[in-house]
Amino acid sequence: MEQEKVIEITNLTKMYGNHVGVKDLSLTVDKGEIMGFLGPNGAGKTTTIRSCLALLTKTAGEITIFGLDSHRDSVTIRKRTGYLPGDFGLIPSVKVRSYLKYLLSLHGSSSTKKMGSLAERLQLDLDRKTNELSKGNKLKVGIVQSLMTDEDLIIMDEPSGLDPLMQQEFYRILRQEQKQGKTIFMSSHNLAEVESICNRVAIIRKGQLIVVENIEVLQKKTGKVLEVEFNDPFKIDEFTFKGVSNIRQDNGRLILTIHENLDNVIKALSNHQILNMNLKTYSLEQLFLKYYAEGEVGEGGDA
C-alpha cells in the first residue's frame, strides 16, 4: 500500500533576480513522519519552506500539502498546519502567557491544555515578559506556539538552540507528536539532530537536493568506522577485503570504513596484538561533509 503524502513538491524552482535560490527540486514527505531538510545556511532550505506556505511567490513548479494547492489553498493548509518560523520574533513587554493565548485566539481556539503541558515540559515560564526572555526561551515560545494548536503537519525551519537536556525532551515531545500521526517536516545544519529524530533526511546543496534517503539506509551505505591500535606491526593489505574501503595508517593505528566482511577483518584483526579498538557508525556530519567535499558549504543569505 503507497504511503500517503502530505506534502508533494514537483520541480519548484525559485529566483532572487539572477540568484538562484531553489532550483528543479521534487521532494515528498509521507504522513506519519519526521523528514529532516538538511543544508548550511543559504542552501535553499527556508525558501522550500516558504514556498510551501505561499510566503513565497515560486517562480515554477508544483506544491501540493494534504492534496490541495500550496498557493491557491494555502489559508486552508494553514489552518492544519504548526509553523516554527526561523526568524520567530515575538511582542515586546508582554507575558508569555497572554501572547500564546492570542496566539491561540487568532486560531480561534479557547484551550490552554496543550499550551500549558509544553510549557511546563519545557520549562517555560509563561509569567514571564517576551522581552526579558533568553535565546533559548524565545525558541521554547516558538516551539509551544506550533505545537499547542495540535496541527496534522508541523513546519519547523531550524528549532536548533536549546540545551542539551531541553533538546532531548524537545525530541520526545516530537516523537509523541508523530506517535498520535502527525507529520514533522524540519529544516536544520545541525547534524546531529536531524540524525537522532528523523526518519528521512534530504540534503540539499544550492538550491538542489543531492540525496533523499533513509536515515538507517545512508547509515548502512556508509558503512562503519573502524580504528584499530596495535602492539605489533601490520600492513595494510592484511584488511583489503571486499567492501572495505578507505584504508590508512594514521599515527600507527589502523582506519578503515567497513560495508561489509566484518568477519573477515576480525579474523584479520585476531592475528595482532590490539591495545585499542573502536567501531563506530558513519555519521551523518561525515556523510555531509563528504557530498559537499567540493565547492563552499553555504554562499549567505537566508535562502
Second form
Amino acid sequence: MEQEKVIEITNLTKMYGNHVGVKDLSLTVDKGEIMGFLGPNGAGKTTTIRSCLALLTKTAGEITIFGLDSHRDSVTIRKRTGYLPGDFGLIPSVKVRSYLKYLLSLHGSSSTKKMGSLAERLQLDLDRKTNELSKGNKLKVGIVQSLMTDEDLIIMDEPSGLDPLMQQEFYRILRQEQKQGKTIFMSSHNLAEVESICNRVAIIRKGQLIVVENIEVLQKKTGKVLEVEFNDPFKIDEFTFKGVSNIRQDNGRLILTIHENLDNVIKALSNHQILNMNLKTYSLEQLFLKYYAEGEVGEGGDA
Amino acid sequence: MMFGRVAFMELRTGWKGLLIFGLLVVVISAGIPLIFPTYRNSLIEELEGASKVHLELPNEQGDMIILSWETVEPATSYMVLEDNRPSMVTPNIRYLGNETSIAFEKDFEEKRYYAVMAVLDQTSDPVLIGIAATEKGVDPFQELLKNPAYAGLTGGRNFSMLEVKGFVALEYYSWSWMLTGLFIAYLSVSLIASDFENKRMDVMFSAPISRRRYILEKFTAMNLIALFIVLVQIAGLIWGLASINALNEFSANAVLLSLIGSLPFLMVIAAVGITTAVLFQKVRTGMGITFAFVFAEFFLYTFGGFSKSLEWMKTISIFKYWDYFSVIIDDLFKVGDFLILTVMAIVLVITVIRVFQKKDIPT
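Same protein, different condition: the form predicted alone was shown, now please give the form predicted together with the partner chain.
Expanding to the full complex; the earlier chain stays at the top.
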C-alpha cells in the first residue's frame, strides 16, 4: 500500500547569490514516521527545513506539505505544523508561561494542558522570565512550543543540547507523539541520535542528498567499530563471521567492524579475559567516507 | 484567530518604556505654556502710569484709536504728546483740551507712544498722568518671522509671540516632531528589526501568521502608540493652557485638531520605519535611514519656503501636510492634508507587505 506522504520535496534548489544552499534535492517524509535529516553543519539541512516552512523562497523546485503548496498555502500548512528552529530568540522579560500562551494564541488555541505536561516532563519552570533562561532551558521552551499545539507534523532543526537524562525523556516524548500518528522530520548532525530515534534517515552533504535509508539497513551497511583489549592471546580467525569486516590487530588490541551477528562476536569474546572494550558508532565523516568508498554516493560523488 | 495578538504583545512588553515617554511628553506639553506668562512679561515694557491711561486700538487700519485717561482734580486742561519712542524727545502734540477721552484715525503702521499730561495752571509745568503705547511689548520674533527660514516654517503667517497661540506654535509645535516623530521612527524600526536581530522570526512564522498580518499587526501597534502619544500631548497641552487661564485664547478644540493632524504624519514615519526594518533587517541601519528621512523632510519643508522656485520641495515634504499653524492661527483644519498623509502611509504599508512576502528571512 502506498504510504501517505506528508512532505514531498521535488528538485528543490536554493541559491544564496552564487552560493549553493541546496541543489536539486528530492525527499519525501511519510505519515507517521520519524525521519532523520543528517548532515554536517552547513550541509543544507536548515535551508531545506526553512524552505518547507516558506521562511525562504525557493530558487527552483516544488515542495508540498499535506498535499498543499508550501508557499502559496503556507498559513494553512502552519496550522498543522509545529516547528523548532535551530536557532531562535524569545520575547524578553515575560514569564515562560505567558510567552507560551501567547504562541498558543497565535495558533488559535487556548488549551494549556499539553504545554503544562510537556514542561513538567522536561522539568521546565514556567514561572521563570524568558531572559533568565540557560541555553538548555531555552531549548526546552523551544521544544514545548513546537509540540504543545498538538499538530500533525513536527519539524525540528537539531533538537539536541539537553543533558543526557532530559534528552532521553525528549526521545520518549517523540516516540509517544509518533504513536499518536504524528509525523516527525528532524535534522541532526549526530548519527547516534538519529539511530536511536528515527525510522529513516536522509543524509545530506554540501547541499545534495546522498542517500535515504531505513535505519536498520544503514546500521547493517555501516556497522559499528568494536575495539577489544585482551589479557590473554587471541587469533583473528576466532572472530571471522558473516557480517563482520575489517578485522585487524593493532598494538595487541582487536579492532573489527560489526554489521550483523553481534551475538556471535560476543560469544567468541566470552572465551577470553577482557581488559577493556569499546563499541563506537561511525562519525558522520567516516560514514560519508564509507558511502563514497562503496560507490553509493550517486550524484554526490563530485564533492 | 483574533487579529491584534501580536500588536497587543508589543504593547504589553513595551508599556513601561511607553509610560516613561508618556510622562516626559506630559511634562513638556504642560510645561511650555507655563513658561508663557513669564516670557511675555519679560518683553512688555513698564510704561510709567500705564494703569491710568487706556488705549483702545481698532481692528482695521484707518479706523479710530480711542485714548482715555483718569480725571485729575486740579487739572485745568490736558495735553497728549505723541512720539515713536517712549522717551518723548521729539513729540508732536496730539491734543490739548478739557476732555478725558479722544479718538483719532490710525493712519500709521509703526508703534507709537502717547503721554497724557495734566496742565494745572499757567505758571507750572504739566504733570505726567501716564504713558500708553499702540503695541504692548517688543516682539523679538516680529523681524525673525519675515526671515525666509521662519517664513517657510510658518507659511508666511504673521502672528505675535506675545500671544499664547504664537508662543506655543513656535516654541512647542515647531519642534515637537523631534520628540514624537523620532520616537515613532525609533520604535517602528526596532519593533520589526529586533525580531530579525533576535531571531524571533522563525518562531513567529511557524505560527499560522501571514507576513501581511505580521506587518499589519506591527503597524497597528505603531498607530496605537502614536495615538497614545498624541492624546498625551493633547492632555498635557490643555492642562498647561488651563493652568495659565489661556484656554479662551487657545481653545482645547484647537489643541485637539492641531495635534490630531499629526497622527497621519506619525503614521507615515512609522510606515517608513517598517519599510527600512524589512529592507535592512538591522535596528541601527533602519533607524539611521528613518531618522535621516525625517530630517530630510524637515529641511525640504523649510528650504521650500525660501523662494518660489524652491516651492516644489515643500510639496514633497510630509511636513507640509501637517499644517498646525493653519488650525492654530487660521482656525482651519485641512482634511485634505490629513487624507493625503493617511493614503501615503497605507500605500507604503501595502508596498512593504509585497516586498516582505518575496524576501527570505535570514537565520
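Treat the numbers as computed from the prediction; the structure is a model and nothing was measured. Numbering follows the first chain given and starts at 1. Whichever C-alpha set is largest while still superposing within 1.5 Å between the two forms counts as the rigid core.
For Thr59, a C-alpha deviation below 2 angstroms is recorded between the two forms after rigid-core alignment. After superposition on the rigid core, displacement of the C-alpha of Lys267 between the two forms amounts to 2 Å or more. In a rigid-core overlay of the protein, Thr257 has its C-alpha displaced by at least 2 Å between the two forms.
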